[in-house]
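Consider the single chain below, provided in structure tokens and representing the form predicted on its own.
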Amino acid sequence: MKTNLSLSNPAEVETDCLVAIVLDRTEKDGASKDQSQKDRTQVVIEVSDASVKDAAADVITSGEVTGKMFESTVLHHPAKLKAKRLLLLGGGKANSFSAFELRRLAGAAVRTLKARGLRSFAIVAPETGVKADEAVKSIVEGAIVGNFDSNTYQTDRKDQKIDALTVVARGDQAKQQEAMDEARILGESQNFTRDLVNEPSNHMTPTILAERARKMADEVGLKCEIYGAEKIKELKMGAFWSVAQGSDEPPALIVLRYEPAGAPEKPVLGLVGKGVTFDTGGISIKPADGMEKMKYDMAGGATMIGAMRAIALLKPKAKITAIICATENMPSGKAQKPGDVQIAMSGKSIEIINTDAEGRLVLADGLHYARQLGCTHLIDAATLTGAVVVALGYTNAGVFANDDAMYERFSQALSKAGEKMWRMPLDDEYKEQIRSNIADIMNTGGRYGGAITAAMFLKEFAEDTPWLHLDIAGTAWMEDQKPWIAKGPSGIAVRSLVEFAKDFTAG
């Protein structure tokens, strides 16, 4: 999608459709203590241009437009406007309107208009609740994400996409353009991640994932190293190999390095991703119902690859290394079995209780290897547990942290990125659930607190290194079509990781 910035009056913009946000500014009448308060409804179009307000006046006055979130009203041949259409898009209550809502509205505008066969449109950046440059950034991010569809292999797939977006804004042109350029990189990197996750496992093996990572690295100037089974064995990554050994597809250890000139030697951020390109559960095989979705079990690894793409293009002054442990988890005569004991790269022994708890095994060696490579701070991302979905549903990802200061900085990045994650507990008492009678730890801690005990397992390998664990099992895949995003991979965490990386050396 081509993105353009315009500082023109909205009425003068020539476009197939001009999009304007409508907000509900309903207030309470000033009533005495003895009187009941009465609502006074006021729906306002977020455009200062009088011609645009005039074009929408009748339909707003009629009460047909309420400002309800995602409500859409299309006016054809609006008077005094050069636009062929005017789309009024509801943004909800004005007093709670923010960049989060604006990002979704931009995606909703894209999905509404491309379904009507339009190829381009313009959107007026609202002036309520969002700073000018933040508004431009949110619009472009949301629009690019909204333009993605997952029906890649349908033979009758319709060519529905928006080719060009114009953001009509006010303020400093250079600052607005900078925001637009950054947003385009973030949105495209999020979609790059979604494209990787969307591929079926026969088109996204560990080898192919590594090739896609290498190609991307060559394009943006990252260093890329890819290792196979022999190197994994040489490094004594017994936990990683225990998962890979059951598959005929060879595993891949992918290392991406961003080392800009002038960056300090320390700190070094390590991004570790689970790259299980298909998860059958192994010998502890999953039920057949819904197993096709397990192609998405490499979403954590894809997230780190997408984040590194954006980082390379945005060029923060910090050293960052990404490690993706890519493999399949398959049942076979070579596969590990419940009751086996594996020795991780760190030397810790692990009793395998359930071979479907494989993500934490590949991450265990990935985290330790990141520390060996000099990473001083760690973040891992993984579609790790169904338990986090039980706890948080499909709205928030789970965040676990062994360092409060690092979590607070990440929380600030979440706020800037507009992504929803919720911090979960990591108390020492949970470690009792993963103690083993025969080994150091077990790879599962039972039914209760499953997301937490999985995080406790990973904490054993992060040790005293400041570390965050993102369990994105419930948020990496959109279960249903939403007004702003297609059903399928979401690309969650890419924007937040990049925001964190931008300020990584600041404090």
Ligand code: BES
Second form
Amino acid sequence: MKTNLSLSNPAEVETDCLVAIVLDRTEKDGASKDQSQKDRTQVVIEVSDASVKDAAADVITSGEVTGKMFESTVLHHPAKLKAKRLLLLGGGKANSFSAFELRRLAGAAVRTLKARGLRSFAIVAPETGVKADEAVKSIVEGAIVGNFDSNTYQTDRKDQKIDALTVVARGDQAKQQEAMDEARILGESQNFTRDLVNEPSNHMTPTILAERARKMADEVGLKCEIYGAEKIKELKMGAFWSVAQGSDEPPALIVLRYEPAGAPEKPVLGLVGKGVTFDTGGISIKPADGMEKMKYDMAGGATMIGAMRAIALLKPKAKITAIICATENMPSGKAQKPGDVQIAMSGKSIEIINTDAEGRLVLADGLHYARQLGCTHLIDAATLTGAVVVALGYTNAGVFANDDAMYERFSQALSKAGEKMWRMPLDDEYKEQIRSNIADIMNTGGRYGGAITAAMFLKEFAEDTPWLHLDIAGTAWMEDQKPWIAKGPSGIAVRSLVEFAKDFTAG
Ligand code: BES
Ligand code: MN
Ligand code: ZN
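Could you give the coordinates for the form predicted together with the named molecule, as opposed to the form predicted on its own above?
Next comes the full complex, this chain leading.
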């Protein structure tokens, strides 16, 4: 999708469709003396231009437009406008309108208009609740994310997409252009991740994931190293290898490095991703129902690859290394078995209780390796537990942190990116649940608090390094489509990680 910035008068923009946001400014007016009029309904169009206001006036005064979130009203041949259509898009209550809603509205505009066969449109940046450059950024991010669809293998796929978007904005052109360029990188990197996650496991083996990472790295100028089984064994990654040993598909240890000239030696951010390209559960095999979804068990790894793409293009002044542990989790004559004891790269011994708790095993060695490579701060992302879905549903990802200051900074990044994650606890008491009789630690923690005991396991390998763990099992895949986003891979966490990386050396 091409994106153009326009500082013209919205009425003068020649386009197939001009999108304007309408907000509901109705005030609950209990104190009104006029008892016959309890609520004063007031729907306003977020465009100051008089011709656009005039074009929308009749339909707004008719009461047909309420401003409700995602409500869409299309007018053809709007009088006095150069646009062929005017789409009035409801943005909800004016007093709670923010960049978060705007991003979703832009996505919804793309999805509505492409379904009608349009290829291009223009959208007017609203003036309420959002700064001018923030508005441009939110619109472009939301539109690019909305333009993605996951039905790539349908032979009768209608290739409906928006090819060009014009954002009609105000203010400083250079600043808005910068916001637009940054948003494109963020949105396209998120979609890059979604493309990787969308592929079924026969088209996305660890080897293919590594090749895709390498190709991207070459394009954007990142260093990329890819290692196979020999190196994994040589590094004594006994936890990672214990998962990989059961599969005929070779594993891949993918290392991407961003080391810009002029960046300080420290701090170094390490991004560690779970890249299980298919999770059958191994010998502790999963039930057949829903197993097909386990193709997205590499979403954490794909998230880190997408984040590194954006980082390489946005060029923050900080060293950042990504480590993706890619493997299948298969049952076979070579597969590990419950009761086996594995020695992780850090030297800790692990009793395997359930071979389906494989994500924490590959990450244990990924986290340790990141520390060995000199990372001073760690973030991992993984579709780690069904338990996080029980706890937080499909709305919030789980965040775990062993460092409050690092969590606070990440929380700022979340709000800039407009992504929802909820902090979960890591009290020492939970460690009891993963104590083993035969080894240092076991890989499952019983029935209750499963997302937490999984995180407690990882914490053992982050040791004293400030660390965040993102459990994206419930949020990496959209079970249903939404007005602003397709069904399928969501690309959650890419934007927040990049926002975090941008400010990483700032404070
Ligand atoms: N990949 C799964 C977690 C998962 C569940 C991802 C649902 C996406 C959606 C993970 O490897 C797993 O199997 N976890 C087990 C752990 C258990 C055996 C302790 C789980 O959550 O059931
Ligand atoms: Mn599993
Ligand atoms: Zn898994």
